[in-house]
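Given next, in structure tokens, is a single chain: the form predicted alone.
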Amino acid sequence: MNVHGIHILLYAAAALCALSGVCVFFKSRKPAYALLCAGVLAHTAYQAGRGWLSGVFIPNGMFEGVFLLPLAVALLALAHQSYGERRPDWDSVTYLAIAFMAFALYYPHGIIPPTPQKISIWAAFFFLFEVPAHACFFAGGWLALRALMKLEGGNDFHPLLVWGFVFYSLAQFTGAVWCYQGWSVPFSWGARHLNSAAIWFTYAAYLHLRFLKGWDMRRKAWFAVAASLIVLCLSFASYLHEMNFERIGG
């Protein structure tokens, strides 16, 4: 298949995608199962292929956060449906991965030209690690929103953001890593990193919340919706950013 034509994968998980979401919209669970499942392996190529869109190999088109996203939201939905108790909660994570998807296909496809300081291996595990982290917010959000709504109960919220804290934290690590191997400092007062320190100092303080009187599940639930807000403002303002910047590859 030729380089440019790879983005034929995404519009295809995308439709797979789109079609597990009408089958549970329709409450068909088992037909939804086996589409997001074929649509994570369509996606997956699809990120594979993205390493090429250069001409040759450059890892950091597979790792770029609007593309990987929706895959990684779809792959918790997935694993919960395989691993987990089957309830319509968690069969509703679909709809987050389709609204992800949807902005990958408006977004231009190609990659940025990397410069030196970004081929590393660092700069693979940092958004390794920050991309499922935002998917663990986005999804924590998403459920404590219909905890509140009353459409679904329970704290299922909670454990999706004590793991978005981990995986962020080590997202921290790796970056700061990262960092000190381009640019010769672990950390600087950059709008990238000051919007990153915002995000890691919102999710240490929820889980502080428990050492506070009075912050009951409920009140947590509306903290994890404020705090899923801010994630995507903070990291959907880069995104869009970075969206005029020079592409090669589509």
Given for the second form:
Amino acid sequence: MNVHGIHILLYAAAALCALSGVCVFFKSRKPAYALLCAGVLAHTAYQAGRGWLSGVFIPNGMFEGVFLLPLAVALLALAHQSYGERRPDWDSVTYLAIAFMAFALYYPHGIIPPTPQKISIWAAFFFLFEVPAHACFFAGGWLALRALMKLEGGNDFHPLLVWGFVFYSLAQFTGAVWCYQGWSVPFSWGARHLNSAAIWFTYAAYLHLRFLKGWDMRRKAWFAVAASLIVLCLSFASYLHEMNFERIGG
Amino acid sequence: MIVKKILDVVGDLRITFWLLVATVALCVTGGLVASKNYVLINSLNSMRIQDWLLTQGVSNFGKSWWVFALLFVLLLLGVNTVACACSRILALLPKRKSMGWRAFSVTITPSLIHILFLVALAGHLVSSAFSTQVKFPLARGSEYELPGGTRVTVADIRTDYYPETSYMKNRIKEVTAILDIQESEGSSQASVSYGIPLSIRGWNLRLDMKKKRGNYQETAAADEVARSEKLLKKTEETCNKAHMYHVQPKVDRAPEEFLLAQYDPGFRYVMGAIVLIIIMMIWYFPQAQRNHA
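Output the structure of the form predicted in complex with its partner chain; the preceding block shows the form predicted alone.
Zooming out: every chain and molecule, the one shown earlier first.
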């Protein structure tokens, strides 16, 4: 039983993503796109393989946030380049994917052995919505920061934050069902749930800004940057905390 | 006119914004406090909120003040949302014919979302204030009576382990309790496991764990037990139940599992409102974006 070889795919995906970042830096858009596509394929295969890290299929490994986040960010960049207006500021989202990938490489690769309560289809749905929501929030914050630095772009960040909020609401619903199924309460008084509530209310506040006088695009961009920093602190604090947990498979 | 003026003042969006910011600040504070005081804050999940506030909350005010503040801010947010939604709906209703059905439905959707948000908030309040939880030690042959007269007997308990060939060997995959249920209409048999709870007359039955059954064999050496005891002390204030569940040896740890019966009158309102909010948002945002463009 040797399942640890699957981690090679993560290193391959990281290398392809990094090369794509180099091409973005030198403004070679086509090679950057092709390398990112290859990186996404390698990473998708890796995520699927994580389901067997324990030597038996456990879906939880496939949806762990630290590893899914760079893939979600890269997919966002690819989706925009494939179907959007291909604005250059979106290419820089690749840098964000590289940063999250670097953290994933540093992070313990194994899975936390799940208790029976944590093996639920609702858990999979929760992470499938929460991680893309985080990706939208981070990409939105990044584009807002670039707009503030007058590198490129305008209010491209706004739709990302809106759809991030929708995904996050879906995550709260699926998370509540999972929590009720496993712990009999839709909201558990604890750090994880309170932090989720903080993130949801942050973006609820953002959505109200367009009805307030004095909140022009520039101030909204500042808010988007601050909000993404809140998400960064809260989600990565949780990831760092879980680094101390027992893991198997890497 | 006075009512309209009051609604405009109380439902002011600037107040909404700052209440939302205050809620964020209190949730972040709560998260920090909860991570350092797991046992205290987690006890809120098994007690009615008013009981908790009057006992644990008051006696540990230094660690619980943010719960009082959060409830107060959410109350203000509720009042503000009612006023804002009412004010907007009252202003929009007379225009419904001139606007046309489509434009009217797009314009009024945010107000409907706000009303549903209130329903979800009220549902949470009902859950927190009126939920009932009863906990029974899980043992083969035990008999329990649920409030309402339903009698439950544990006919069998089955524990499934992961395959020996995997890295998860000796770890529990699932525990299933086979229950004989006697109601006034007759008797029946049903099963409840960690993954699949059971619903009887509005009561949600599920398994719960306290002291954890370990992955180690009963032949675990004495030093393993000592190491585990040390780990238990270390993790006393942690939320990582999984860790405790897997490392604690089986020896001298009975009973370890519980049958937990919970009645939650607010759950259906919370979930129903969230589903409708999501459906409305998915419909509304593309429409609003198109109108904006």
